[in-house]
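What follows is one chain in structure tokens, specifically the form predicted alone.
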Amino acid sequence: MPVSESMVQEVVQEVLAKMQISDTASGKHGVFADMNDAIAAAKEAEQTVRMLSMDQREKIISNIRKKTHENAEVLARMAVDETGMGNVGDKILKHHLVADKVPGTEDITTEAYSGDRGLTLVEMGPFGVIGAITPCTNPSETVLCNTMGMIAGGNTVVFNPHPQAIKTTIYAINMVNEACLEAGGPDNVACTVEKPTLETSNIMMKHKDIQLLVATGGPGVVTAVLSSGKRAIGAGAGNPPALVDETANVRKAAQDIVNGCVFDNNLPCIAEKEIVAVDSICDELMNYMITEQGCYLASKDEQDKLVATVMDSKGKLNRNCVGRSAKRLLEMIGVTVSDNIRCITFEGPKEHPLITTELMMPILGVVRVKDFEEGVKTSVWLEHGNRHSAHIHSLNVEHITTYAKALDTAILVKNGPSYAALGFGGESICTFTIASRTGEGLTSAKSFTKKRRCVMQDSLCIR
């Protein structure tokens, strides 16, 4: 039987009522009024988790996967209702992707060296209690993929989530702890506070029992954790360009780029944010985008209205526009379109504020360049040195190679939509913490471990 809107709303309200997400949320699994209490609880749980066998950890992770599948629609609906960002359908897909493709204990491996003088093992050990900061763009997805990887490494985690997504985050954390308890593990493997603030974040970053910090968000929060004096993983901003050269399959490029851009209303940091198109195919590309891929061509006047609507005079984004659909954004400037419109496009210079700024909205400005060489230089300029993600559509291997070296990003997608990099239609693991700034790239269980060397001299070599 198809699920109606009212049925989903009833489920969400029932779940929220059961959880009693309010000022009295203390006592729920992993939720505390005070950050110090949250860290203490995670520390106590960590003493158990670090001693669990790999099989026991994997049982916990498997149960988290199961509950993620079961709660994908509820989590998706909660996030959209709470933040106003993204769309339910794509968020459901993202949760299933997390459940299926986030690595578990298989990511924890051992290196061995043997020779005449004995045997050396290099193993991955836990940090202990990890402090994590999560965004409102992918709140539950980030909590779930981080927690699975951190538990696989023998850690526990304390989250300081974005206040705009606290209910969704609490639900995910509660679900993780229930999954752990059902699988025979301890409570409080993932913890948080009822009311996250800058103060609770500072307490977490400075606390003596936090051994590793993981920040997923904008440049400010990443800079904060990197300035903490602790080991930190920083997953910051990007402004991924998609370059289309003269050898590309232009029709497919239009389809892939728009599909990647509009996925969850452009919230993923890896999503295509602007297009750089070689002059000889630029008109053809835009024609396919408009006539076949549901793009609305914005006039100069409409572009100006969009700029004034989605950001202020200092370039700060309007939160009420982030993650909204193309139809909704056009409604904000007085333009009415059909439901078939899913992206806004226009041609402009690379300095155009809707092109040079990472919007996290389904707006795709197109920069026309004379040739591939200019396209590479323009793409490098637009990516702003974040070295996060970039995309290219080309059948010329030399062009792809040159572009990859010039952009030097953690992710490069060739001839496909951006989400292929997260395993959705591509061969990859899934994560929503992509640490370009600190070099880990797509984080997974091994990212949350430290190497330990065990040496046996003159023994256990049986060659």
Given for the second form:
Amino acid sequence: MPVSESMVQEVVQEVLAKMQISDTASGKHGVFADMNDAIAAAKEAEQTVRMLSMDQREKIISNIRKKTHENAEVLARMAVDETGMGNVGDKILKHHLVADKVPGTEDITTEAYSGDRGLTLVEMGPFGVIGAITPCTNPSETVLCNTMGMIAGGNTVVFNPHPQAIKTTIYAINMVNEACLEAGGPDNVACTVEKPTLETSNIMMKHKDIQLLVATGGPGVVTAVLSSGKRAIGAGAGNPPALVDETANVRKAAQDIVNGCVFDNNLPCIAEKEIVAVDSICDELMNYMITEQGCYLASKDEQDKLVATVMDSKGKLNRNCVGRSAKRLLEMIGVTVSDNIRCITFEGPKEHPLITTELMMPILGVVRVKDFEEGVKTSVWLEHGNRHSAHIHSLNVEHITTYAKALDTAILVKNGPSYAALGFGGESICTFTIASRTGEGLTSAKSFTKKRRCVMQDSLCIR
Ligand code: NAD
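Cool, the form predicted alone is there; where's the form predicted in complex with nicotinamide-adenine-dinucleotide (NAD)?
Full assembly next; the chain just shown is listed first.
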């Protein structure tokens, strides 16, 4: 068979890709060619980690925090270069947030019951080796917050990351292991494979030494771990609406919503994805968004072009558009705007594809509703039953309460940007694994532990 130029090109590309991966992986802690070897190494490390005192675990976590601060910019640049998604400035902030606000061992507490018949302690014990699947939208942030919480709980972890973010993930995993070794802990507290695939994921999900699965990603992966037969934490997709009612401080609402929406080019799953605005304030809100908050008002023709560009005819997202800036998205449809434009807006029905779909792009469609009641119904519809995140701008506590009950989400931010829920300008811990579907909410060390009851009969009650 004659060898064509395209066949040669294909082979060259394949070899180059392999060279690149082994280049990234060579000499890195916690990185293995085979998933079974990665699990075996994490299992060996786990025998040491479960015996570490809380103080020793905390020393390791402190060193991970320190290295995360030091490497925030490197990790941010790597993720943007590798995935093409998000922006470096916000990703740097996200890493500092992880370093500062992901809980450590203080999250591991003990319940105690004492009385005439003795003393019972309910303690949070480790699961063992945890299998974690991570998204390409917050690749290193998820690895870091998962690992810190899992080590605090006495576990080790094997990651099957998104292949599109493998270099960034390997960098973070190597960093975590270096931090652990420097703090006197073992190597391989976090492990991964050089080439993650669905097959390596399946090996991990079925492996006898994996005690708990944690999936952060879209609906497919959450369903996969929940169908595995193992205990699983599922942190899935959202499509958070932001409702603005007639009592809101409309100018501030415009600012908060746009700030939340454009953070890291709308990649966080909790970020505002569409607005539901009561008729009486809708024009005012859009006016502030356009004149003060850098929103570009897209015409009907431009909306159609955006739909055709950001998704295919079946609604599947074009990965080359996810996490891109508003300016870049507009460029893709032939519109040139200044750097001041940070978001795209338009008014449309709730069924509009740019409104009803979780785009992860700085596009904020506005659905006009006649009153608050219709706003609640519309928001519930738009959230698609994910029960993930929703936001409201209102000074009426009855409205806020009604909305909170109706939406029933893991996160509800009132009168602020969505990122306040991650501790960025709000009172909260930080995580990038928000488990709405399985009910843990914002995951932290305690989510990665199991309850263990320790009973002393008839003694040690000293009341
Ligand atoms: P994705 O679902 O494409 O991929 C996530 C991870 O799951 C990747 O590692 C991928 O390789 C793996 N995966 C996908 N399908 C799988 C399957 N059937 N079996 C095994 N593994 C599978 O998501 P993404 O594009 O990387 O991230 C964006 C999505 O993740 C959005 O829907 C977003 O809302 C969601 N997300 C949720 C949270 C949260 O905390 N709830 C956090 C970040 C992202």
